[in-house]
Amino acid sequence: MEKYFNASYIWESFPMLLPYVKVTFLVAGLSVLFGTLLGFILAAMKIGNNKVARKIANAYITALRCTPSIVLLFLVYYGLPALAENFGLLLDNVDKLFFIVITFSLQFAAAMAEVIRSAYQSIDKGQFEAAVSVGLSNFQAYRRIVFPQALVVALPNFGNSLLELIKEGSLAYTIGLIDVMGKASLIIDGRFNAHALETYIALSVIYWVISIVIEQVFFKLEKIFSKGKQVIKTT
C-alpha cells in the first residue's frame, strides 16, 4: 500500500467533500437561528432588574462557556434520550442532526447573550431618552436609534462567534453525522488510512475559504452599517 504524498489526492478529495458543505451550513444556520433567539432572552434576563433571572442567566452562560463542545455534545446526545425516557418518550430513532443543533444552539446562545448585552449597554441611554422626548414611541426609539448602533457594535463579535461555531461544528461527525468533516473521515477510511494528509489539506482549504468569505461579508456589513450609525449620530 503506497502512502507517499500525492497532490492528486487533494484534487480528488474536493468533489467528494464539497457536496457535504451544505450539511455543515445547515447545522450552523439552525444553531445560529435558535441560539440567537435564546441569546436575546438570556441578554434580557441579564440586563433586567429581576435578580433571580439575572443569576440564572449568569449561571447558564458560565456553565456553557466552561463546558468543552465535545463534552456538551455527548451530554446532549446521551443525556437527552435518558431524560426523555423518564417521561415515556423514546428518542432513539431521532435524527442525529436534532441533538447536534440543540448542542450548538445552547452553546451559541451563551456567546450571543454576552454579545447582545455588551452591544446594548454600549449605546448611551441619553439617545433613547432624547428620541422618546421628541415624540417617538419606545419601539420606534429602539428600532431607529438603539438597534442600528448596537448592531454595528455586535457585528464583529457575531462574526467571530459564527466562525467559531462552524469550526466547532466539525465535532458533529463524532456521533455519526456525515458533514464535510465526517465525509473526510469516510474518504480516509475508504483509502485504508492512506493519503490522510492530502484529504485533510483539502478539508482545510474548504474551511479556509468559508472563513475568509464570512470574514469579508461581515467586514463589508460593518462598513455599511457604520455609515448609517454616523448618520444617526449627526441627526
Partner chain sequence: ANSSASSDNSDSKVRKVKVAFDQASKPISYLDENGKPTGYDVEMMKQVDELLPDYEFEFVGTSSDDLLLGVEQGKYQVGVKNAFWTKERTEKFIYPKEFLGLSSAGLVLKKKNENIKSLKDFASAGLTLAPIAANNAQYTIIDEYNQANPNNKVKLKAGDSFTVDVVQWVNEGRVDGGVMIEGPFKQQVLDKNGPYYKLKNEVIYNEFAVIKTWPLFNKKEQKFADAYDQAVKKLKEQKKPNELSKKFYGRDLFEVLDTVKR
Given for the second form:
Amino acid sequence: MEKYFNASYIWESFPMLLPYVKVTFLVAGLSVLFGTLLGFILAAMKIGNNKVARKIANAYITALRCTPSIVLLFLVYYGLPALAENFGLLLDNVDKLFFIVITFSLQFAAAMAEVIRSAYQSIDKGQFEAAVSVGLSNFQAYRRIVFPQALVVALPNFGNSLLELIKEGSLAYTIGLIDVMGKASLIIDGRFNAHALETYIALSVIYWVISIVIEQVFFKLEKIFSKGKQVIKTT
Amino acid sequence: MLEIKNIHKSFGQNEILKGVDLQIDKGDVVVILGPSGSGKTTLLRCINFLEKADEGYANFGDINVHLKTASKKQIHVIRQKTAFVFQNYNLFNNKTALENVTEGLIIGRKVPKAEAAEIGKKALDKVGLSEKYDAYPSQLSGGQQQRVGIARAVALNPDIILFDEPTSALDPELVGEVLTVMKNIAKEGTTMLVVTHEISFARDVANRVVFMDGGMIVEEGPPNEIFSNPKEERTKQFLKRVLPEDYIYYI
Amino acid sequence: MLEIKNIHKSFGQNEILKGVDLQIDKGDVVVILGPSGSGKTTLLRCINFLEKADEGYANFGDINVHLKTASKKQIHVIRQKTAFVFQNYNLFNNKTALENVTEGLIIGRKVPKAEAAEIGKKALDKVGLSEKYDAYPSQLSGGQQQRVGIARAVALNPDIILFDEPTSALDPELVGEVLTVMKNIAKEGTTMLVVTHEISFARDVANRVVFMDGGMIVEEGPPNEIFSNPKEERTKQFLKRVLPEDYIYYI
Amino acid sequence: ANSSASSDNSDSKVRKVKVAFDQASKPISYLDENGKPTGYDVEMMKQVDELLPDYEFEFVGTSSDDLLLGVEQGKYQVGVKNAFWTKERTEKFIYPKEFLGLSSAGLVLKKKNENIKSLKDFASAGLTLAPIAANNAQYTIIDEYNQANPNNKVKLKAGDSFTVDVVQWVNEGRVDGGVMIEGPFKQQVLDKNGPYYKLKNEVIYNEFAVIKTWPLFNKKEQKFADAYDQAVKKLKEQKKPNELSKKFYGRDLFEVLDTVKR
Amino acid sequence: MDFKFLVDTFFVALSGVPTALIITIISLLIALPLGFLLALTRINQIPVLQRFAQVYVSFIRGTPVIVQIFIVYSSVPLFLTSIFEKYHIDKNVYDINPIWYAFIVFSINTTAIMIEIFRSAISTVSKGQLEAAYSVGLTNVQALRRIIIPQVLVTALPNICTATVNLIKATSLGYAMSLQEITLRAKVAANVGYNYVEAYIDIFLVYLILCSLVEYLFKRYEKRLSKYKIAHA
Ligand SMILES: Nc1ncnc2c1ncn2[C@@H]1O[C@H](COP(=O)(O)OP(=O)(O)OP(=O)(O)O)[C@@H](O)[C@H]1O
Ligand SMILES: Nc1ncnc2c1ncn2[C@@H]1O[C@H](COP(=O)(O)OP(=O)(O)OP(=O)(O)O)[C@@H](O)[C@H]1O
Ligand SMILES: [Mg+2]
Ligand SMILES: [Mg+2]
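What's the form predicted in complex with its partner chain like, now that we've got the form predicted alone?
Full complex below, order starting with the chain above.
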C-alpha cells in the first residue's frame, strides 16, 4: 500500500484547491438566493387554495426530485438557449455560471418549497388568530408572528438543503466551470491520474470542513432565532 | 352594547350555529355553558371574525355589520373593540410576556412604544405578573401563560373581552389563580362573554348564564335560576353531568 | 399485598421522592392527592420500574426486591403483576382497540391468540366499548381511549392497577364515563392505586387517601377524615384550593 | 486573427468562433499551471487561428461530454478532444479533409508480458484491460478491433477517466494491461522525477497503433472547416505539427505516418 | 436528432435498470437496520458508538458521493491486498466484480442518511408508547418490533422515499466504477456515433420513469401503513 500512497500529495493539494472554494461558494450562494425566492412561490402555490396551482407545484417538485442533477444541467445548458431562441434571445455567449446557477436554483427551489411549506404548517394556527385578534393586519400577523417562528423550524432543513447544494454543485465541472471539484480533476489529470486518492482525500477534507462550518453556523442561527422556544418539560 | 342577531354557520354539510341571538349590555358578565360540540367556540370566533359566519348581524353600539359581507375595515374596527382569550393561551411564542401584551398596541394601534410599555406593565401587574415581564411563554406555567393572555386582552382596553374556556387547559391547582384574575377584572366593570365549565365562576360572577346545545340557545337567565331551577330537560341533564354529584342539592 | 419502603428518587440534583412508604392490601383502593410536582407520578413510575428508584424496597406478596438493583427478570415479574393506566392514555397508535388490549397477553404472556381475543373482548365489553373492537385510537374520543387504556390494564388481570390522573386530560363531560368505569372495577374488588384530583371519586370509592407534598407523604387516612378534618396545615391549604369553594363545608 | 481584432460587430469580416477543448486530457489538451489552455490539439488550433484572419478563436475548456453535445448543438463551432474518425460520427459532425494530429496508443503491461505486442496477442492471452472512458478515443480503437475480430475479443470495459491510474493498476495486478498514450507513460515512469520512476523495471509500454485525430466541426460550419483545411495544410508544410508532437508527446509521431492505417 | 438511435438507446439504458435497482436494494437492506441501530445509539447516548455515529454521519453527509466513490474505489483494493498478503489469503482482490464496490459505497452512504432519518423519526414517537409497552409486559425487543418500529416507519417513510430516489439517481455515478448501469450503457452506445443528445434524453427519461414509479409505490405503501392515522386529525 505504501508503494502507491504518499501523504505529501495530500498537503500539496490543499493550496492548489483552496482558491477554488470561492467558485463553489459563488455557485451555491447565487443558487440559494434565487432558489429560495422560487421556493417561496412554489410553497405558496402548494399551501394556497388554487387546485391548478397546487397540481403544477406538485408536478414540478416530483419532476425535479426525479431528475439527476447532471441531466438537469444539460437540459438547462442546451434546452434554455434553444427555448430562448424562439423568443429571439441569443444566449450562446452567456457565461456558463448563468446556466449552472439556473440549474441549481431550479433544484434548490424544489427542496425549499417543501421546507417552507412544512415550516409554515408547523406553526399553530392559533398564533395567527391571536395576532389578528389583538388588531394586527393579516400581513403584520405573518411578518411579526408567523414567519419568525416558521424560520426557526425551517432553519435545520434549510441547512441540510444547502449542504446538498454545495455537494451537487461539484457537477458544475461537467460543463467546464472549474470549482474545487473541477480543480481536483485537473490536478489529477495533470499527473496522468497518478496519486488520485491523495487528491481526493484532500478534496473530501475541504468539503467536510465546509459542511461542518455550515452546520455550526446554522446551529448558532437556530439558537439565536429560537429565543422563547426553549421548551421546559412538564410531566 | 353588543347585539348579535341570527348567526348561522356551517362547516361543509354540518350546521354548527343555527340562528343564535345574544344581547350583552355594558358591564355584563355573560357565561355560556353547553356540551362539547354545541358551538360555543364557534360562536365566539364568529363574533371576532376568526370564522366567517354565513348569516347574521352584529350591532356594536354605533356600528352595524352584516357578518358575512363585512368589509376589511369593518372587521378591523370590530376587532379593535373586542379582545379574545384563547383556551390554549396562544401567546406569541417568539415574544416575551410584555411584548405579547404590547404587540397589539404598538403594531395594531400605533401607540408609541414607551406608552405601550407603560400600559403593558400595568396590565401584567394587574394579573400578578410584575416579575415576569421578560419571560418567554415557554418559561411560564400554564396559569401564568393564561394570565398573560388575559393581560394582553385587558391592555387593549376593548369594549368586550371574549373568553373561550380560559381554564380548561390548566392543572386543577392553577385554575384558581386565573379565575381570581377574571373575577377582579369583572369587578372593574369590564364587559365579558365567557365560555367555561367552572360553575362556581358562573354562579359568583356572571349576571347571566346562557345554555347552548346543538347550535342554539336553549335557555338563559340569572345563574341562580339556571342552576337551581333549570326549565329545559336538556339543561337539567347537562348540569347533572357537569356538577359535582351532590353539589346541585346544596346550592 | 404490596408494601413499599423508603423509596428515594432524584433527577440530577433534585430529590423528588424523599423516602416514601406505602402499604396496600388486597382489594384496597388508595387515592394519592397532592400538588403538582409533589412526586405522585414519579412514585407510580418507580413502582412499575418505568423509572429506576435510587433506593427502596418493594414487597410484592412473595417477591421482595431492592428497587435499584432489581434484575431484568424481577422487573419482568413485577410488571406482570401490575398494570398502568396513563394520564394521556398512551394507547398503541398502530393497533386497534382490541389489539391494544391483547398485545400484552399474546406477546408478553404468550396467551394463545383466540383466548387472548376472548379476554380482550370481555374487558372492552366491561368498559362499554363492545362496538369499538376494531377502531384505532385516532378514531376514538378521549374518554373512549382512556376506557381502552383501562381495559388493557384489566385484561392483564394484574394484582394491582396503577392509575396516573386517568381523567385529567379529558373534557369535563367525558370525565364521568371514565370514573364510572373505574368505580365498577373497584367494586369488583380490584386493588387500585390512583393518583387523581377527582375528590368525589376519592370520597366515594377510596378506602384510603394519601396526601403527598414535596416528595413525602404528609398525611393519610380514610377519605372522610382527610377531607372534613385534615390535620396538617399543608393538606388544608391544598384542599381549599382544589375543592369547589363551598364544597368543603357541605360534606 | 488575433486578440487585437476588434470585437466590434460592425466589423463583420472577423468572425468569433468558439473552440471547445477537453480541459482534462493532458497532454492533448489541458490547462497549464496558470489556467491557460494548452496541449497538442490546442496549440495546433492556436496556430490555425494565426493563419485565419477572418476568424477569431475563443478557447473554451470543458468536459468531453459537454464538448460533444455543444459542438453538435452549435454552442461551440469546433471541438478538439483527440477524436478519431468513425463513419457514424460523420452524420453528427463535419470531419475536415485534414487531420489535426496523430495519437499513439500502446499497452501498458507487466514486464513478464513483454511479448504482447498487439491487441490480438492481448486478446489471445485472455488478459484483462483497465476500463476506458466511453467517450475516449482509445475506447473506440478497442471497440473497433473487437468488431473486426468477433472471435478474439479484448475484454473491454467502459469506465471513468479519473478513476483509472493505468500504471498503478497494471503494476498492482488489478488489471493485466491498460491503454495509454506514449507521452504520459514516459513522464510517469521513465522520467527521473516521475511518480512511478521506481517502477521502470516492472512495467513496459508496447505501442500497437498510431491513429489520426480530428477536430469536430458543427454541421453548419463547412466554410469554417474548409478554411481550417487550408491553414492546416500550410502548417503541415511548415512541419509545425512535428514540432508540437515532439513537444507534447516526446516523439515525432509523423515519422511513422505511412504506417498509420486510419 | 436521430430518432432510431433515441428509441434503441432508450432500451439500452433501460437494460441498466436492474443494476441500478440491485445496488439500491442491497444498500437499503444494509442501511435500514444498521441506520436504525446506530440511530438508537445516538438517542440512547451510548458513549463510544454515538460519537462514532456522529463523526461518520458528519463525514458522509459532508462530502459528495462521487468523491466517496473515488476514495473507496482506489483505496479498498490496496487495503485488501495488504491484508491478504499479511494473512496469506490466496485470493485475487481484483477478481472482485466492481458491483461490490458499489454495494460498499452506497451502503456506507445510505446508512449515514438513514441514521439521521431514524433519529428524527424515533423522536416523534412519544416515550409513552414505549412505557405502555413495558407496562403490559413486553420486553425491550418486543416493544421495539411491535410498537415502536411500525410507528417510526410511518413517519420516516417520506424521508426514506426521498433517500431512495436520491440513491437511485446516485447510482448513475457508478460509471466511475465501470458499473454497467443506466448512464454508462447509454453513453457507451452514444460513443460510436457521438449521439450524446439522444443518450442524455434517454437517461433523463429512464430516471424520470423509474424514480416516479418508486415514489408512487412509496406513497401507496405509506397510505397502507398509516391507516391507523387517517381517522381524524
Ligand atoms: N374548522 C372547522 N371545520 C369543520 N368543523 C368544525 C370546525 N370547527 C369546529 N367544527 C365542528 O363544529 C362543532 C362545534 O364546535 P365548537 O368548537 O364550536 O364546539 P364547542 O361548543 O366549543 O365544544 P367544546 O366544548 O368541545 O370546545 C364541532 O362538532 C366541531 O367538530
Ligand atoms: N425525567 C425527569 N427528569 C427530570 N425531572 C423530572 C423528571 N420527571 C419528573 N421530574 C420532576 O420531578 C418533579 C415531580 O414530578 P411528578 O411528575 O412526579 O409530579 P406529580 O406530583 O405527578 O405532578 P403533576 O400533578 O403535575 O403530575 C417535578 O418537579 C418534575 O419537574
Ligand atoms: Mg370549544
Ligand atoms: Mg403527575
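Remember, predicted model here, so these are calculated numbers, not experimental data. Positions refer to the first chain, counted from 1. For clarity, a rigid core is taken as the largest C-alpha set superposing within 1.5 Å between two forms.
- Once the rigid core is overlaid between these two forms, E85 counts among the residues whose Cα shifts by 2 Å or more.
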